[in-house]
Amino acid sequence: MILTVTLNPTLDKFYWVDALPLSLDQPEEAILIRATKSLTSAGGKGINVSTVLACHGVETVALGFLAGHTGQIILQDLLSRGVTANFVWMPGENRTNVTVIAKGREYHPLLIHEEGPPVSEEAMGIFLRKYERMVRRAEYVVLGGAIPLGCHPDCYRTLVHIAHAAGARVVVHAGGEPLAHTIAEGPFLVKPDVRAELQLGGMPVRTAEEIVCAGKKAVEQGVGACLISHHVTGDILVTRDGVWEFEARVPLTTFKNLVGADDALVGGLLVALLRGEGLVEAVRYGMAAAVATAEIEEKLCGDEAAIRRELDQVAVRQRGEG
């Protein structure tokens, strides 16, 4: 079983538009933008990973916090996709994140993210008790996304420690301070979210060389593997055994929705690992899942046939020692 943690779930809303105004600086006039299509789905990094896993027939349980009417919608959407849910309910309302995708600029969407409700000490205590029970059954644990208000910045470190004590491998799919706190605990794999901060453990990750340097430093500090996005269609994997560059040889014009692609990568990677693939081949399958996801309007692609069609487009090159 794979356990995913999403402390700050979201209801994702997508709007496709023909164009965005060149300037929003029109204080005397309302700006009307008509959507040509819209979609809604449960979201948050861990939730998205669970959705991909469920589509592949993998047993997965999603944990986190739900609140209000929005939380009910998130829960029902997850259950309809075959994900087992074990959330803590609390006062307030889960956040809604909006993505606006303009025609011809699908690879560069406009993202509007809400903050989400604060988590009380009481709710966190209930969550930890649930987590400690569930993690004993888990082969892998995925800690995904941002930490909400009320949670201590090093709470992911606590969750990694508990998982390791239970014998589970941990994937940290997050960024910034929450990720930095986990490095010393030596998670199995880290997949930094570099959208907000182009750094890992205080080191920049803007270029390929910076990514390799930061990845090697994380591995030296105990991380099993570090997987970092280099650009829209490229990722770099750093382990104790070497450095690999992955490149999806597909034009950006084929992409329809990039939101969720990173989460599909992590989900696909875990599916391949459970099937006995080595880490490099597992990342390759994850990359194919990410490309298949980006090429459809639905947020996540769980169609294994579509993913396998993309495998030939994912090239892998191991870097030399020099």
Given for the second form:
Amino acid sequence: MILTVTLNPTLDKFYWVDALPLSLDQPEEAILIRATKSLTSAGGKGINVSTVLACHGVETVALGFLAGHTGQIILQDLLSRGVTANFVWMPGENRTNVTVIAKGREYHPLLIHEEGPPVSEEAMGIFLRKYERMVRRAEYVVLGGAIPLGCHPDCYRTLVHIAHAAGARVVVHAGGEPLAHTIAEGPFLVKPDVRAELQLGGMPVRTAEEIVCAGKKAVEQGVGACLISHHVTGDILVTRDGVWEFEARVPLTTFKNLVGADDALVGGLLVALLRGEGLVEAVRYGMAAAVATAEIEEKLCGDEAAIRRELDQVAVRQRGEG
Amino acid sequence: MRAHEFMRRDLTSVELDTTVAHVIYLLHQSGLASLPVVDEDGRVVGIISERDLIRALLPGYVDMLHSTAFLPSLDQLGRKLREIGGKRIAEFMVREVIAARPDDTDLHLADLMIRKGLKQIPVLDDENRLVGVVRRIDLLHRLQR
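Okay, that's the form predicted alone, but what's the structure of the form predicted together with the partner chain?
In what comes next, the whole complex appears, and the chain from above leads the way.
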């Protein structure tokens, strides 16, 4: 079983529009934008990973915090997608994240993200007891996304520690300080979220060279593997055994919705690992899942045949310096 | 059809030391009629339902007379609820758990619900850990297809 943790779940709302105004700086007038299509789905990194896993028939349980009417919609959506849910209910309202996608500018969407409700000490206590019970049944644990208000910045480190004590492997799919705190615990794999800040453990990750440097440092500090997105269609994997570059040979114009592609990558690679594939081949399958996801309007692609069709487009090359 | 094919994979549950007030909050939030109570190992050791909580609030004679005709008002129940709000749910839960297994048939579940007057049944694995729940509406929804 794969356990995913999403401490700050979201209801993802997507709107497709013909065009966005060139400027929003017109205070005298309201701006009306008519959507040609909209979609809603449960979200947050861990939840998205669970959704991909469930589509592949992998047993997965999603953990985290739910609140208010939005929480109820998130729960219903998850259950309808075959994900087992074990959430802590708390006061407030889960966040809604809005993505506006304009025709021809699919890889530059307009994003409006809410902060999410604060987590009380009492709710965190209930969550930790749930987590301790569930992690004993897990082969892998995925810690995904930002840490909500009220949670200590090093709470991911605690969760990695508990998972290791229970014998589970941990994937940290987060960024910034929460991720940095986990490195000393030596998680199986880290997938830094570099959307907000282009750094890992205080080191810049703007170029391929910087990514390799930061990845090697994380591995030296105990991380099993470090997977970092280099650009929209490229990822770099750093392990003790070497450095691999992955490149999806697809034109950006084929992409319809990039939200969730990173999570499809993590979900896909876990599916492949559970099938017994090695890490490099698993990342390749994950990248194919990410590309298949980006090529559809729905947030996540769980269609195995579509993912397999993309596999040939994903090239892998081991970097010379090892 | 088997329970695992149509059960609701919602593992919302409470622990033995969860308070009555928190259980009422959870029942309200989740829309469920009852909640499984789990021990430290995640095994289901009891069930707490709306009915159990109402029974805890009513004076003993109501159960005896099968009537609420002698109740002066609901204020008395409100006071009682505030009194027991901080108490552990272990005091009020039903310890005899009527549960299903993932491979039980829909017919078996319907039979259990009708015979025992249950609104929902937890589905447990071989180690009595919660893996899902089947509500009456889940069965009706399935029959309608």
